[in-house]
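The chain that follows stands alone, in the form predicted alone, written as structure tokens.
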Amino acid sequence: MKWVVETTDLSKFYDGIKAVERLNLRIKEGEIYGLLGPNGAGKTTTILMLLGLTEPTSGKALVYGYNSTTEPLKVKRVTGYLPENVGFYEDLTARETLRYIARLNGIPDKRSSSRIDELLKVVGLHEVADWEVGKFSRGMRQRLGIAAVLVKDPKFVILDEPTSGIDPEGARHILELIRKMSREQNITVLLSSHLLYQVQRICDRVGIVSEGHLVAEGSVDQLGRETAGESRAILEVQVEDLKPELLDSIRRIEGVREVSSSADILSIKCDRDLRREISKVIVDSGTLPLQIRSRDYTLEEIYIRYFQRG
């Protein structure tokens, strides 16, 4: 397996204060990896060390085999980075902005011209290519930022809160762009975000960071199974008439771990599939089960559980 990112006991202290401690992170080629954690968890410091923009106190970070501390220019040649608050020259047009960034990366105009046209179409800005960026909304700026990242054909892209402050439709478009560039161009993506439902929607794996430590890592399904512990199933049951005594009856079923309700919906956590037993108890109580379905843990539930444990 080819690791695009590989850190070994990566640590960073500022004046003795821990920002990241003994972080061991691996990201596979072609995957979208979500880096999650509250403010101050160490996400941004980790990104800066991967880019070679700050030196680790100890440990090391490799990007495509290049050491971020001793070979930062080689890392930057294969990596694109979109910070949370991307800045552009307000009086340049979108096309001029991308041409300027291409020149900064040593790409001559003759080579970049067709690539810029292609990218403007990809991010949905072709019709406003000659507008000054100062007239762009935040969502349009973020799409231009993605085009700016892609103009040098990176193998690895780091996106820091790419949908922050964007309306739902704009965010959906950004997420589609991220998925598209990963799947169609085999670009590896590190996505740092606090918007859990968006991460769950597009990420292949997630890493949860707390106080500089990687406290959990895996696919959402894997983390859900780990979070469930002894509870192997979550059942959602809609009943015709939800009576308070029904909850107590279901709690007494062997294997039921937890029961909660909202309106006419029961959420039941149990150590195996107890649909038959639960249906019988509901019917015996004098009402009917209208719908029973199993569901997985959401990323938000997983995230909360890990921080409750902490």
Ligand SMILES: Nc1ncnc2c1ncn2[C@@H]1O[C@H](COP(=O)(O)OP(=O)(O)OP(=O)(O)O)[C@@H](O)[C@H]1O
Second form
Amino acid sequence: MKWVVETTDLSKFYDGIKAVERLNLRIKEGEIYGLLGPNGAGKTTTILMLLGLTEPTSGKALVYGYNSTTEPLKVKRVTGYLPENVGFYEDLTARETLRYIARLNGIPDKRSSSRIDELLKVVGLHEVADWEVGKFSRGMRQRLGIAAVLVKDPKFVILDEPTSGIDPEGARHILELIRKMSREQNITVLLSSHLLYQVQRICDRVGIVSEGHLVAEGSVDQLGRETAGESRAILEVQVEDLKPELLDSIRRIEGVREVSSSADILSIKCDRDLRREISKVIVDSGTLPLQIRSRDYTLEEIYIRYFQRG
Amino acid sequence: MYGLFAVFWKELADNFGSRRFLLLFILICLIGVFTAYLSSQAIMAKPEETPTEFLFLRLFTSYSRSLPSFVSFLSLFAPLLGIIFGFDAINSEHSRGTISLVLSQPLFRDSLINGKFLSGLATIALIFVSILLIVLGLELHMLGILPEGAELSRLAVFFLMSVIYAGFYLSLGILFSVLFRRTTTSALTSIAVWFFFTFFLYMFANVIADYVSPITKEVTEEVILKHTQVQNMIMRISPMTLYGETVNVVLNPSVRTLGLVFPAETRELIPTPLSLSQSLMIVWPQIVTLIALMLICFAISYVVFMKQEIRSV
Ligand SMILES: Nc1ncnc2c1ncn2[C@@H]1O[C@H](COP(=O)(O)OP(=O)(O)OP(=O)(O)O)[C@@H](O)[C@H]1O
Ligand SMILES: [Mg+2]
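Alongside the form predicted alone that was just displayed, please also present the structure of the form predicted together with the ligand.
Every chain and every other molecule in the complex is listed next, the one we just looked at coming first.
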């Protein structure tokens, strides 16, 4: 198996202070990998080392088999990078910006111009293509950033916090764009974020970093099962009239692991789907189940769990 | 290579489009026109007093009562030109967050700093060429003279030295733009260095010279000579002195020595003009030092920049 990204014991210390420690990251061709973690976890530092923009203290990073520290140019030729808080030259227009980036990649204007038009359409900036970037809103800049990443026709794309500072609608649009480009052009994507519930939808796999370590890795489902441990399902039940005895009788049902309540909502962890048995007990106790919902383990719970452990 | 070219052309376009360029261009052209105009007026007023040889060169070095010569203006302003195109070269890219955008493209990191340095030099060169052309046109119109071959080659050396002189301050500005993250800090530091070399070093040199060989009432020629030598030695740390001496020799074919010349000696000297290579022989240490200073500054910024972490904040 050839990995797009392969790091071995990648570490970075700033004056002896740990930013990333012994990180072993592997990303497959064509997947969307989410690097998740709280502020200061070491996501950006990892990305900078992958691109050769900062030197690792120890360990090494390979991108498409090229060593990021010794062959950064080869890495950058196939890798597009959208930095967090990307900045642009305020007095260039969107089109000029993309043309400059194409030139930096050695693509002559003749060849780049049609691709630039196409990209501007894809990210929805074709109507403002000749505006100076100084007049762009945050969301427009981010979309321009994505176009800038795609100008060189990359095989691998790294997006650092692509949705930070963007409203939910805009974020959804950007994530959709990322998913589309990954699927349609078979581009491998590494995206970092601390907004896990926002990005979980589009990630094939996520890695959770905390204090410079990779504490968990896998598909969202996999991590969910791990977090859940023994219990398989969480049921949320809204009842008409919540009496303390009811809690006890539910606990007595075989297969129920844990019951907790807040206001009129019961939260029940159980081994299997016990909706039928539980509603029966509720009806028998003389009240009515108003709503029963089976809830997945959201990434957030996973996140909280790993952070609390870290 | 394409990376370097892309950066070079982008920066050049930026420079020419910028307000600072326009401002400086107008300022320096005005100075050029005024000094040339006044000195040619002086020549026209008393044509019999002025030697006709190297008349054109004289326009740059002669000064009237009301205005210093063009060369002394230039030795004052060329540094500002260099500083203005250099002081925010790298740190402005950091603060705009464009540096990661550029350096994540497949170009060598030095292409960015080289491209900026070269485009700065090209901009400065273009400003100087335009001044020379303007003065040329003006003289053709007023005095009806054109520079001769010998004058042209001297003008070319003068032009090159001016570019290198400004280039030193350009690379100094770039160095500070690499060292300091705030553009105000790098601007002020560059100006401070310019101020030191331009104004303070002279006083400083004087004080040291006074200490080493005090000039008393019964002063001998030897003492004065020593005093001047010490002073000159210290002054030669300054690019301004190096430039001034070089240009003075290059634009005055009759100047045969640097430093103090006693009146007794001058009278004996027959003012046969030197050839360009003879003139260059006198000042080659100055020329080499000036080029070296520029390259050293650039090399330091190069080394520091290559190791810098590129993180947008
Ligand atoms: N130049 C630096 N000097 C010293 N420490 C640094 C430097 N840059 C980053 N760090 C430290 O390294 C750690 C990791 O930072 P990093 O920027 O990688 O975090 P992050 O996961 O990207 O966080 P965020 O979500 O806020 O972007 C932090 O503790 C930070 O303080
Ligand atoms: Mg970050």
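Because the structure is a prediction, the values reported are computed rather than measured. Positions refer to the first chain, counted from 1. Only the largest set of C-alpha atoms that superpose within 1.5 Å between the two forms is called the rigid core.
Q: Using the rigid core as the reference frame, would you say residue 31 shifts its C-alpha by 2 Å or more between these two forms?
A: Stays below the 2 Å threshold, so no.
Q: How about residue 62 - superposed on the rigid core, does its CA move between these two forms by 2 Å or more?
A: After core superposition, the displacement of the residue 62 C-alpha between these two forms stays below 2 Å, so no.
Q: Under a superposition restricted to the rigid core, does residue 266 display a Cα displacement of 2 angstroms or more between these two forms?
A: After core superposition, the C-alpha of residue 266 moves 2 Å or more between these two forms.
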